[in-house]
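The form predicted alone is given below as one chain in structure tokens.
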Amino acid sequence: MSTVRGVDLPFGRFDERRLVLLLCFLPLGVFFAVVWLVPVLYALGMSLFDEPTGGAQFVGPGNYIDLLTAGEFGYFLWNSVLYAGSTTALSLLVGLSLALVVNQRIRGGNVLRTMMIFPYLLPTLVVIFMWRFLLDPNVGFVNQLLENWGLIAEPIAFFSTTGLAMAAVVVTSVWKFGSFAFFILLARLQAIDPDLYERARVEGASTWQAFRDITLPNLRGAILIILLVRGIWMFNKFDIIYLATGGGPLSATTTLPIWVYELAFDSIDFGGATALAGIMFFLLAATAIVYFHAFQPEREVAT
């Protein structure tokens, strides 16, 4: 028997100290469990009907089996992690080079700074609009510069052309994107101490001994929330693809959110589609625990 301010209770030991934690994280665990894992929970038992809008048959994992035995499920797979790949890489990259720019404190780096977050702020829409005018064959500014160079002999339709539809969408959502990566970074780069590059310097350290020794392992942990973070924003990206190409030409960007699309309101297989997501969800989840395994974020907070 145990006593909280001498009341007795009836299970095992449960001091005052373990009574305030349970209150503190109790409303927590109730939001968590009504905003995430019900609703999880019932979409995973919707896909185990054909229709579960109504007149629903219990067919258990048929919609599973069925997709994941489906001949274009490889190839939109593929596009799925093609562009969360490219696309989580090239930002990272972009962001990185233009936080290490604007840390050296350049003349014009808060401008550059300012700059960065408009692309964020933007809507995708208008985003869009502004990529698909770029890339325009007839009057688009990129056909008109790479012809003036002579890089090509007749404009590109860049977003209806099979081999650089899924370049174009990479190159918007990077445009957009980047700066995620840039202002995590930029914030972890200014919290390094000076005092460890003068050191390098003292000792002889080149330009890039210094980057690798220093910058790099300072770097790291922001480096893996970005790739996490980003990686699984990039997987389930819908808006972006849609409106730039609708999932085409010939299926070259449709990627599993576009699929989900096409099945449930398309096909009208509300199955197909629940359980597509169940597959999505299920492959960011087994990503999730190798990337904590493999790469031990956690370790970082601790350090």
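We call the rigid core whatever largest set of C-alpha positions still superposes within 1.5 Å between the two forms. Numbering follows the first chain given and starts at 1. In this text the structure is predicted, and so the values were computed from the model without any measurement. What changes on going to the form predicted together with its partner chain:
- Relative to the superposed core, Ala286 undergoes a Cα shift smaller than 2 Å between the two forms.
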Given for the second form:
Amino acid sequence: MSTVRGVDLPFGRFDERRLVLLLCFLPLGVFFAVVWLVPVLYALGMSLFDEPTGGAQFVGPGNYIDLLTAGEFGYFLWNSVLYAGSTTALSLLVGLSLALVVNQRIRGGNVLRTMMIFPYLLPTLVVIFMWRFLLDPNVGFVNQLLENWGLIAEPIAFFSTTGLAMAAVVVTSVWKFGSFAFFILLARLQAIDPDLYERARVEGASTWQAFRDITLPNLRGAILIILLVRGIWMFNKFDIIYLATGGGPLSATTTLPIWVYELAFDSIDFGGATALAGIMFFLLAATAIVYFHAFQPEREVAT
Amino acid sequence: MATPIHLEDVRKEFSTLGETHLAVDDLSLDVPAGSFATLVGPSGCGKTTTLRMLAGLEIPTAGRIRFGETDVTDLPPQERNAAMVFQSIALYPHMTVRDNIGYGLKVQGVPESERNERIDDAAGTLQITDQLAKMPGELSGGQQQRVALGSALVQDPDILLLDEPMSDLDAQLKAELRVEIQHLHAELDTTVVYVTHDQTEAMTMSDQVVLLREGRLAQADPPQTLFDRPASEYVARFIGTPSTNVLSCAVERGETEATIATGEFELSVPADALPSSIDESVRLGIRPQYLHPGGGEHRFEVTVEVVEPLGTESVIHGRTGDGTRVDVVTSETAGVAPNETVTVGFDREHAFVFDREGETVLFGAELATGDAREPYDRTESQSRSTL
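What does the same protein look like in the form predicted together with its partner chain, given that the last one was the form predicted alone?
What follows is the entire complex, opening with the chain shown before.
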């Protein structure tokens, strides 16, 4: 028998306990509404108008249709997918390899682990300066090295050659963001009972079999989360690309976020920019829903 | 096919930060094919290290290990037909019980139908058939233990290594599994090496108990021999519960007789029964089971501190006049209460005499039968231990 006073409502009992719960949730609800829901809805609303900041004129899905039928859309989407896919996959591979090495308790493993945090801590601008310097055609270390080894005859301007700019941006991004996967995977690796590997050896498993049957299944949840989160972040990544190449040369590194920026601040087409942001949002949401249904990464993490 | 195990002067050193720690010190041991040997001793005595060397998880610093005629000293674990159950049980958390049991067979390339047949057999023996589809996390501690045993015996190993497999189980489950492991051993054609710190497990299950002390062999013998003829004070105290009582005694040598005495009792032995290395003092060991309140040839007084009733009998914990701890196991507890004094006595055939280094120099049983004492010989004890 509840001694709490309250009133019975059609959908259940409303009493003091529920009131306290409601009061606790209220600030959170307001916060989300103000910083998340309202801006998103406002932006989506803007995307339905032509010149929303000036003489706003309702055009309905006009902006969306313009964008989707524009010749560049496919190319920029492909750039985005290429950039997000390759940086995510490579930073996962780099992070996994380094985590496996450090987990072997090799000499110097702790130093390596500490050093891995630095790329993540460095401001993007500094990272860009560093890599632009490393890859510079005149004074760059990489070009000198390649020339000394006789691999190239002429210095290469990596960031301003159409065929190589995307690769250079990808390398820079992987260098900066590889440690994200590294730290998550290392923590996960260290949580695996070392007795499992000893048992596998006594049972006759080779190193590769032990990796396939013990390490990978234990990392599966972490890998799925890294792919999802890193993939979304890299798909939306703006600063590292824009600072490195500005989307060039000849749009070779223009991804959808860069295009949003160009539409908004170069073409002063806020309607188009917000419509494009909306398209990106729906693309990512659809991908995430399919992903969660296919792999159920949240269940992996829970176990 | 059960295989005998031979260890020859096996030595294992661990180096950390320039310091060398000697875990196993020149251990020689023979375990006959198909027998059940238990490595027992307090933590840090090298028993688990020895087992891990048998498994191939550690490589000896020196010495040889042979399984039958095969020298396995430097073979990796994968190439020895040994199965091991770990102290942590070590079930693969992401595999079902069936996959856990069958993993060894799978990596060895046993076809699935045969694998399943063998898994079902093992599960039947261990009464876990109902659990096969579950994940290890859903099982109780005792069931997990059975799964670990199942994954070891499904491989039909020549040698089965068990590293304190029951240390996390409650007393009742332990007693149950102890019997089951013995049943399994009787059914299986395999040599079992079992590591434990629990002397009860060692005594109840083994054909041969190998007692280690700081990496050295203290004694290797069948359980009853270990109990009746401990080679040293260390063995006498470790084996048997409660632990053997040890009293300090003075020795006086006469022409034909020597006297071992405390202030309260005297024990005369033939002078030649005590080796000449014994000077003025010895230590006398008497098991608590052989001390009787109000009875026995040689008596002394004990101040009672605690009485533990165990049902049919009780354990009396007390101290002698000079403060030495004495335990008595008896069913006659009438009038025994804390802070009271009881006179307890023992017969000479139940006494052990230890020298200053703790070696046993005399067994009371020999005095009682009047046999001339034969010096206790370690090497003889070992060769006997190979049954």
